[in-house]
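Heads up, the chain below is alone and in the form predicted on its own; it's given as structure tokens.
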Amino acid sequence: MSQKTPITVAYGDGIGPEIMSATLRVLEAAGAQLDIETIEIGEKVYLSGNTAGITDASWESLMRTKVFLKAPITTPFGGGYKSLNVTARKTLGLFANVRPCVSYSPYVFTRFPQMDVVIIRENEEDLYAGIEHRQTRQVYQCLKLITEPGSEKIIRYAFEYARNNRRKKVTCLIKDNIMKLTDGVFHRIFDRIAEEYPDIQADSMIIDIGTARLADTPEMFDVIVTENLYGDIISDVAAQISGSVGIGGSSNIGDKCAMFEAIHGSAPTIAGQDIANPSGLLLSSVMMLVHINQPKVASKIQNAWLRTLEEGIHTADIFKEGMSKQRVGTQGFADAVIARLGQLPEKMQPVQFAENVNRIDPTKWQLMYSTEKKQLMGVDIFLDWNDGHADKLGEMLEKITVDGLKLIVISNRGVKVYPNALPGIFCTDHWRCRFEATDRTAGISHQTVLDQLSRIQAIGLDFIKTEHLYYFDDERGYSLAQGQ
């Protein structure tokens, strides 16, 4: 008898614990080696005061099983309550999040019976990093942030996964013929990885087109990189065009802990209904089988599933006339594949996971932190000033600009609208206003910052925020504004 896996459960809302239910008495059937311990997250923990949605207690359960399996959850709306999903992901660590997107043409419904494609998406950074301000009366901020070693990280395990799964292509989405700082460092990144992995074809597209490309013609693609919030988005679109959301699995994988979940929301319209397709929540418990190598389980329970499509028994999310045979509830679906445990499907591709396929050393990551010289060239000063024209503004700056600085330009809603600025620009009340150094060898000083804040406070100006304009090596460490 094997040793038993300690994982952590969560029943979840809504539809969560029927389906939880199917899936566990799906693993039990088959043979898996779980040792589980059952916690309560979601709406219940956050109706009780607690704005995480998650205990301590909770927390102490899955530091110590380091396997999470999530049903899905509620989050009230209103209230600040944060995302608990966003709030695992980072703090246990999860950097990756693998949705694999496959079509099971025929017996699912769609109009690309050939796609295969796995979405990896950065899960830690990017807008999701949750840093939004309200600045003014009518401007609020969101940020996003993009660091090299989480790109590194997320980039590498992407080619990984593609090597040791057989995969042949590894593409980038980013746009960074626009935010040419932030997705410019993930493109570059991603380019200096590929050299790495010539065994691998590597290319990269816009964003934009790359999401129509997906969404017209699928099959050009096979593994996907990208950042947090583009992941999010097209996942949910391959997992639509593959056939339904309500079969799309999921991992989040990190270097200690891991985290498997249906990418489905909690459906509270069906809870208790014993209509909801488990489908989901079991392909990501096998996703998990795989994660704490029990992979000949794993096979066990995803041919019984492909078996059970084939042979017609589906749910009412994917039950069609003229295909399928049985319509099932939540349990019937499950014990549909429980009766075929053992077998294998007949017109669609086995599958046989190996060992440790998807393991990869942490050792691995070689954290590509630049070692550029980094020099303080000026100061932008964002400003709450509703009183007038940007000529104005930039009469009054330029009368108390300190020696060492000159005011360069302002702008509105990042465009050009001072000095020489086209008429008719639409404006709100917040102002960025650039000072650079007038000495580009010298640069400044933190004092000379505080100087010129001085002198802005001195005549009534209500400054908001400052972001330091850097050079490293020589080179532009800040974006232009739109027109300068």
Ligand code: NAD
Second form
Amino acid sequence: MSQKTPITVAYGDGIGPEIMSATLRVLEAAGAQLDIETIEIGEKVYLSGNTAGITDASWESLMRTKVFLKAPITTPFGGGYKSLNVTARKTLGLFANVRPCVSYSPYVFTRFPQMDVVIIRENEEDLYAGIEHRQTRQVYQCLKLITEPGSEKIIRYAFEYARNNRRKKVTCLIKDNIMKLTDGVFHRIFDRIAEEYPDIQADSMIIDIGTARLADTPEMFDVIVTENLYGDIISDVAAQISGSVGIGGSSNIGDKCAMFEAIHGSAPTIAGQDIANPSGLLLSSVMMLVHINQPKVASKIQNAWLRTLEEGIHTADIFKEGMSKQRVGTQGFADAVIARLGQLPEKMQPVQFAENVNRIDPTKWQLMYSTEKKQLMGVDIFLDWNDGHADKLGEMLEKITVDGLKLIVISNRGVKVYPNALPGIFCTDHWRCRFEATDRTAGISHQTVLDQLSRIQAIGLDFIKTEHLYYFDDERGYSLAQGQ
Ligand code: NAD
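Next, give the form predicted together with ligand NAD, keeping in mind that what was shown is the form predicted on its own.
Now the full complex is given, and it begins with the chain already shown.
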């Protein structure tokens, strides 16, 4: 084998240290060529006053090795502690979360013995950009950001993953019947990229029916690609029904760095008792070996692990009378896997990972940036107002509308309340007032927006935000208000 690959390892909290030492023993016995740097993250670091849970020296190691095998950590409650996982994803640019959800029936209980789904979740965008505001006394907002380059990266990654791993189908889950612009662009890019992969079947589904089908008939799915929030939810649904929550592994992949961890947490109540199942971290380390191009060792470990499972050597969490033969602890399970290195499973399908898969080749990103002409056509001005009926607000605004703009509609929580609203609509203190250009060919300037805001300020109204209404070539870049 060639030279050793440097990796950064964190033992984490709770059951972290014991499952990590079990995992590293298996890796070493299997002949993984690793040069391990250990860092401290998690509870101790948080409680020492570092709200990020990780020191600068640890970042330095991660930036250098670019490969992170991480045990679960405990995030203390309160105190402004930031989620280390979110920070690591953002700082290391880990845009893809990959979570295989596989049934190991009958050795691990599941009602879906044929399930073999990989969820590929976009990791950096969507509602997780963390841009939230309280805008009025009654109304809170979280911004959903979907970008063209971000969508292209994750979707292309999903198709490349499918091709490299001999998968047949990629399904895109979206909600573009409602979110026509954000989920619409994700869906459009999916359709366009799918054309470049004629060997892979592509289909798409609305997220709600997609989740229902996943929970009911997971065998119909192969690879799923989706946005951050949907992916967060469905990857837990998929792991749960596959029976593999306690044994699932995951990877977080970026252009330069990658992080590998079990999907479970630090399980503090069973820590230090040698009863935790190390399989989730072990299978994550198998994903890591494939990533750093040591596929033979990866296959050797996973096959020995499958063999151990089918021989009925089980930790307490999956032990079942009648099916299991021997109850082992964390280290005993690792010993059993080590003793079977070089053996293949007899009942389950052996794995054979290929060379050079799952490596990101940034030259493949085309990252198309749109070049359409962008023209300002109006502005949505949001007001915090709690002084009567919508008609009163409409009449006040009609009187001060500047030349070049027309008040088109006022809505409250997305429902039209002016002009000519249906009676009895419940209103909050958060009003969206849409002004559009009277001359659609000329559009408006930023000065027009400023003038309108000045007049609103002059009559004492509290404007809390603006959203500009753009056209991109001849396409409207904003949704119509309900009833508009
Ligand atoms: P958990 O996953 O730690 O535990 C859920 C249940 O599963 C518990 O009953 C636990 O005993 C069991 N369990 C988990 N892993 C197991 C294993 N390997 N073997 C046997 N049983 C196992 O989730 P939780 O209790 O919600 O969270 C505990 C702590 O973990 C919290 O501080 C949370 O913030 C943290 N957490 C960390 C990560 C991470 O670092 N990636 C992820 C999730 C939760």
